[in-house]
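What follows is a single chain, given as structure tokens, in the form predicted alone.
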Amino acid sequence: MREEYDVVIIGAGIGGLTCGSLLAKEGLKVLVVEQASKPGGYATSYKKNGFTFDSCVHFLGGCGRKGIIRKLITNLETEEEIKFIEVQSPMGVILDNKKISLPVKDPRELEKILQRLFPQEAPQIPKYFQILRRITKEILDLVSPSFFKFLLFPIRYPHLIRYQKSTLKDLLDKYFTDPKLKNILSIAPTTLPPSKISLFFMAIVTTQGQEGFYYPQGGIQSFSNTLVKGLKKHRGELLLDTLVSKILVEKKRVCGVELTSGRRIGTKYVVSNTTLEQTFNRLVGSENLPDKYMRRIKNQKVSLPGFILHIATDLDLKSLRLSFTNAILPSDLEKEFAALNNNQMPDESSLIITIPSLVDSTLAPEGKHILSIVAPAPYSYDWQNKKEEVAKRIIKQAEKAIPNLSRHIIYQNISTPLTLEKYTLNTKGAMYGLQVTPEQFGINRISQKTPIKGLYLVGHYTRPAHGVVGVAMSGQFAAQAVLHSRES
């Protein structure tokens, strides 16, 4: 390890690894420092009794031929290091004990199925999806800004102007009355109800989901490891089991970092892939930042944490005709959110059940399967005494999709919000960084650039959003910012 680097990146999550590997490819001397024993952050895996489980991330988007993730690993010259398996099965949904199969990759077929299920809403369903497609088209067009586009902004981006402050609920209420249909259309990787979710975020999730979902063979860890290979291929360095204790600042400019061992490493650029709270309160110190900026940081709302069950079973899950991803929805998402914000576990939770062994048989011994069950959860809860009780309740709810699951569990591991916080340092175990409300999505989210020269942010607490694709984009944005700063 050198005494000085061009860039030091704090945290080997997907955002940090993306940024670091891209800068290393440009010839910069890069060091990534990670407090955990393995790289990836939430995108890690672990092995137990012959089974491979994914810690938090359970599938990937952006891996198609023109997808962001595919382009990233091609750019890093590591495409031969990983194999992406495309998930062919539709999404399974259970609402009020009724099983529904949704072909999310086929928008026209999806519309037809929803029209058959909800005939009274049939005329409005295509109109709803058309609005989502138009919003997404305008957002993607704006990713590459130009003077001409801004000059004609009101004409070129009418939907961005009209819906910039809208939630998902605003559009759902405009087109539909059936609460069951609204629940189905609210399925998204967030811990928010429709009244809080940014409509722009939902538009992108819905339309980009049509590009397909993928699973990296061998587990999610293989994707993180591929980014590490890209980093090292271009002579970047990774330091595990090491915690940064301070970002060194002189005259409002980064000059290095200090490790908990007391060792100091000089650098002109630091990229933080940790939380806002840790970056500014613990590592930098609020005295080095403008009061206005710190007030904004303090007012950011983080997502709820999650309760995650990893289960190995001897049930023949293939014979049950389950999907790779299955959602079990409560009757009232707003009521569930209210309970969670009151530090209670609701009677019915929003469950996402993922079964990776259906697409990658190497994850489990022959004749057995693995699955994960994820539910939003409160942070302030008596997890030490009640986690087993909550696990039993959630497994019972999951039996709507997987009958007799509780009698066929051969291994089980419980991750509470405290677990997520301990291993990843995410604020209160937040699953998705900042909430994706209209006030905290896209350009309204905290920027990669900070008031301290040379200090940048990546990850799901900064632009554009959470999720693997979102944080990979944040890494790209930060890398571009660093390169631009060096040239200017």
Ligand SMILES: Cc1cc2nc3c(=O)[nH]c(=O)nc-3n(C[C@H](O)[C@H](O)[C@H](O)COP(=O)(O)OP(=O)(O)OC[C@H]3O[C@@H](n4cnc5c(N)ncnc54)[C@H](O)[C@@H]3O)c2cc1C
Second form
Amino acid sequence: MREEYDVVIIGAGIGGLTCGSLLAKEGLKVLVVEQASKPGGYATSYKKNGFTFDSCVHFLGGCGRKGIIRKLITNLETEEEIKFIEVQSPMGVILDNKKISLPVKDPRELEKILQRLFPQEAPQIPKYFQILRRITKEILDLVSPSFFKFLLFPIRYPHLIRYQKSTLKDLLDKYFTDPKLKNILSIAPTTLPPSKISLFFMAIVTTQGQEGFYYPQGGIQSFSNTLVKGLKKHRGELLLDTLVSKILVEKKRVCGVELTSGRRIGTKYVVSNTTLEQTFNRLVGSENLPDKYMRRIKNQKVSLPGFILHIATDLDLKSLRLSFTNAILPSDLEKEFAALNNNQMPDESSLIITIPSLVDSTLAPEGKHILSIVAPAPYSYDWQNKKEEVAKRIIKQAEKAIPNLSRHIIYQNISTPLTLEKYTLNTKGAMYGLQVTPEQFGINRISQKTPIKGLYLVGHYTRPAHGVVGVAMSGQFAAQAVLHSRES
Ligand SMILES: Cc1cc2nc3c(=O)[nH]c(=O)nc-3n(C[C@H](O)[C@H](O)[C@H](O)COP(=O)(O)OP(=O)(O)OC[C@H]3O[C@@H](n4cnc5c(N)ncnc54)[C@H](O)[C@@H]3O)c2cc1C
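Since the one above is the form predicted alone, can you give the form predicted together with the ligand too?
All chains and molecules follow, beginning with the one already shown.
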């Protein structure tokens, strides 16, 4: 390890690894420091009794031919290192004890299925999806702005103007009355109910499904490891099991970092992949930041943590004709959110059941399967005494999708919000960084640039959003900002 680097990245989550590897490719001397024993943050896997489990992330978008993840891997010259398996039936829902596959890749087919299930809402369904498609089209157009586009903003982006403050609930209530249909259309990677989800986020997520979902063969860790290979191929370095305890600032400019050992490393650029709270309150020190900025940081709302079960089973899950991920929803998502915010574990949870061994047989011995069940959960709860009870209740609910599951468990591991916090240092185990409300999505989210010169942010507390694709984009934005700053 050197005494000095061009850039030090704090945290080897996907945001940090993307930024670090891209800057290493540009010839900068890069050091990525990670407190955990393996790279990836939420995108890690572990092995137990011949099974491979993914800690959190289930699958990836952006891996199609023109997708951002595929382009990243190609740019790093690591495409030979990884195989992405396209998931054929990525999403399903259990509705009134029936398994329904949602063909998210084929919007017309999805509309038809929903029209058959909800005939009284049939005429409105295509109109609803058309609005989402128009919003996405305008967002994508805006991402590569030109002066003339801004001049013509009101004409060119009518949906962005009209729906900028809208939540998903606003649009659902405009078109539909059936609560079950509204619930299905609210399935999204967030811990928010429809009254809080940014409509723009929902539009992107819904239409992004058309590009397909992918699973990296061997487990999610193989994706994080591929980014590390890209980093190292371009002479970047990764230091594991090492906590950064301070970001050193002199005259409002970054000059280095300090490790818990007391060792100092000099650098002009620090990219922080950790939480806003840790970066500013603990590593920089709020005294080094303007009061206005710190007030804004303090007012940001973080997503809820999760309760995660990893299960190995001898049931033949292929024969059940389930999708890769399967949602089981409570009747009232708003009520569930209110209970969680009140530090209660609701009687009925939103469950996402994922079965990676349906697409990758290397994850489990022959005839066996692995699955994960994720439910949003409160942080302040008596987890030590109640986690087994909650697990039992959740498995019983999951039996709507997988009958007799409780009698066919050959291995089970429980992660509570405290586990997520312990392994990744995310604020109170937040699953998705900042909430994706209209006030905290896209351009409204905290920027990569900070008031401290040379300090940049990546990851799911920053622009544009959470999720592997979102944080990989944040890594690209931060890398561009560092390169731009060096040139000027
Ligand atoms: C249960 C669950 C399921 C999910 N499923 C999906 C999915 O299927 N698809 C998808 O796209 N997204 C999914 N997500 C969301 C996605 O995982 C995250 O949005 C994304 O991975 C966050 O990446 P990140 O770069 O912000 O950093 P994180 O993953 O939070 O990593 C930050 C890293 O920084 C390190 N660190 C923190 N502080 C320090 C320090 N002081 N010194 C050194 N190291 C430090 C941490 O140890 C950690 O490794 C899921 C999330 C959860 C919780």
